[in-house]
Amino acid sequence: MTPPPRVALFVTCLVDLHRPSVGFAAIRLLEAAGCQVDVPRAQTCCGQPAYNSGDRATARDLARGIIDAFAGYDYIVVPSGSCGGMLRDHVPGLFEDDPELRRRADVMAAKTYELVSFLTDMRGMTDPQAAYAGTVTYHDSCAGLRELGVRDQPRALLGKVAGLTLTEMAEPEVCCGFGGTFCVKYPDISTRMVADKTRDIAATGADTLLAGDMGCLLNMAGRLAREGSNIQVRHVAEVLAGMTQELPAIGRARDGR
């Protein structure tokens, strides 16, 4: 009998600090897909904030630790297109002057996948065996879509969730304005972008907004809350894992406030 693949879950900073339930949902989905899941305790930030700010020294230091912590696994799975894109597409380039670290970074990159794309493309998941009573709309995060090619995979699985209706935005692929450090560097532009995004979300009539990246979700949830919207915001993994009854929507307490 072939042993199950050993998968290391890269939790991400925002999941760890703001929404640990996404990590538990990811584990539930990966185990349902027949994987043995570990969460390396030595993992840190992927280094993207430093990298985007031009601090390559810090990004390299973080990347070295990640390469060590995630060595030896069959796959590395990330519930975030942004962090997944950093590990797969950008970390190797930090070590152009170090052939051995570049080789190890390339090995790591080749094993790195965004969560939902891994479930569908690598593990053949077609039905998550979940239910959700509501109408949802899905936001395509920039990194997940443009760097990792994640678009059809979440929609395919959501189409199998019992009771769920998916209604598309007019422009689901347009940036929400978060962009990591972009929203800090250019707050006025970022605010305009997220206001345009929430207008598009509201126009769908959906009661729930889903995405696969916590940065986008926190940004959009904050704007929706300031606008007084009742639209719930959730990570797509929570719906696919059937965990929505166990926790409130992003940005809301258990009493709904």
Second form
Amino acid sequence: MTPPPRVALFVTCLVDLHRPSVGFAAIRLLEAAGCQVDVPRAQTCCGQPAYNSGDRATARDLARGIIDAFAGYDYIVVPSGSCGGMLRDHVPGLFEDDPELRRRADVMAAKTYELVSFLTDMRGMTDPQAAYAGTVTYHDSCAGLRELGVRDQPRALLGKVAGLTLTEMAEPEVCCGFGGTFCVKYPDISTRMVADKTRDIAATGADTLLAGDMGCLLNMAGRLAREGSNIQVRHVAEVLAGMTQELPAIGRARDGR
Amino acid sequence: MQITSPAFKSNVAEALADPHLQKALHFTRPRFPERRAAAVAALPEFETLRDIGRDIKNHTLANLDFYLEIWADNVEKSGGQVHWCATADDARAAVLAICQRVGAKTVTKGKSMISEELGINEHLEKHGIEPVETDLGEYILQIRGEGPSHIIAPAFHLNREDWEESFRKTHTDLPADRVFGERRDIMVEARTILREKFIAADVGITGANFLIAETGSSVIVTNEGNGDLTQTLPKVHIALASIEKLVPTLEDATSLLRLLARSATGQDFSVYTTFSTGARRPDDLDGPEEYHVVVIDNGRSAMIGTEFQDMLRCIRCAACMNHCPVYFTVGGHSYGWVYPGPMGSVLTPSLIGVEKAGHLPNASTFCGKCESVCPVKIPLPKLMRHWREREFERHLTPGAMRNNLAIWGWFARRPQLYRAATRVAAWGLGLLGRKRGRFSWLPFAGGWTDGRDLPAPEGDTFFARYARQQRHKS
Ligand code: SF4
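Give me the form predicted together with the partner chain now, not the form predicted alone.
Next comes the full complex, and the chain you just saw is listed first.
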């Protein structure tokens, strides 16, 4: 028997700070898919806030730390398309002038996967063995979709969740307006964009909204709550890991309101 | 055109509060993407064609001086004249000199973004020459004294009521009780008025979608045929073109034409595609007696060899803005100059300076939709990020933003301290937000909480919980 692959979980700063359960859901799913999961301690953030604000020096420093901390694993798995995209598509470009770091960054990039697509494409998961009673709509987060090609994988797994009905938005691929620092730099544009998004979400009649990125989820959950909507918002990993009974939806009190 | 890009934020506030604009944006928003998607689906080699388009442009840009010389030779051989203009001033002067030499009173114009960039109309008016826009959209904008809000549909921010109102106000010699039942009525009225202008014009000015080196031709595409009347009826035709419009061969031009219409309007081909080569020859039936090309640099050559060179591949199809959720939220005028949307967010800082246009490359979520539809595969988000880097290096990034980033960066580089700090933050916010699960207001979070709640964290960080769990296990 081949030994289980050694997978390093890149937790992401938003999951660490905001919704640790998503990290545990990821571990549960990876273990169910036969991986040996480790969480390197020397990780903080993938560096997107700096990188997308034009601060390459900070982004490089953080990237070097990640390259060191995540060397030696078979795979690096990230429960976020945008942080995964950062590690896979952007970090190598930070080291154009340093061949050795560039080489190590390329090695790291080639081993990096977004969680759900890793489960299906690399581990052959077809049925997450979970149940969820609800009508769900799924938002395609931009970087996961356009940088990493995550679209059909979450839908395929959700299709196997017992009791779950998937219903599509008219435009599931349109940006929710989060955009990292964009949402605080241009809050009025961001708010209008998320309002367009929540209109599309509400029109599906779904009772649950799922996505694979905490940033988008906080944005959409925040807007839905402000509108007084009852739609429950969760990270897709929570549903796939069968964890929804263990914690309230994003932005909801313990009694679910 | 007056620059209001520095006031981007207040432009946006106005745009968001303007119900007419929002109505027009809402009406048009789904149309461009639908049409493009249908056209692309019907052409299996579209993706390959995008690579070809990118390569043609890259090759030309890498050998621009070489092809420009060949092109200019061929223009002159076919009886045309080339005017090299380094700056907008030079170009305005060149156009004016031609018009004055032939004693022009009126000048008809085809739709041209470079003409907007140069401010040709204002310059001609100042010198007593009347420019008449002949593209329907540009015509109404001229009547209303507005600038374009889109590079191929310049007046789509107007609703039909706006058209009717402007036409009634301007065309006062027509019967006041005439009825505008549908879009066609507007077109017919404009056409009648413009016919006379076409015939009276002394000079016709157009832009150029492409310049072709091997033949010395300029190419324009239109759907109204106005550009063709503009360039063939008057005695003098002036084509305005920036240097990056050049392609080596006719074959290259046709490859790009196949991409252009599909990307722009979802048509297989625009209604009129016209190639102009030289002036009228003795046995030609029609055409201008003089053919001039005013070829303009105005900041482009300074982009060559920099990280912004890729932007010079742009064929002005507008697909990037047609698919941009920010553009369709704020409208084209918010960007504050000639070029809006993602392509404008990259190009405008190059042309007017990032000090003035700094907001533009920042006002993007980097959703990447623009890059995914760009027919010549310009990495627009990456180029916007390069502008942010330039701003950061030059300390143009707002101070508060820099400070926050610096503090965050300091912690994020030190995982141990970061752990401790985030733990306190998560715990505090978790406790505060425990009852409702979210905040409707928090100090310093006004931008976020003005329009949405902020979900509260679970209360403990992942790493604290994970460490506890590992301890239990051992
Ligand atoms: S940047 Fe690309 S998509 Fe945008 S106008 Fe230019 S060619 Fe078209």
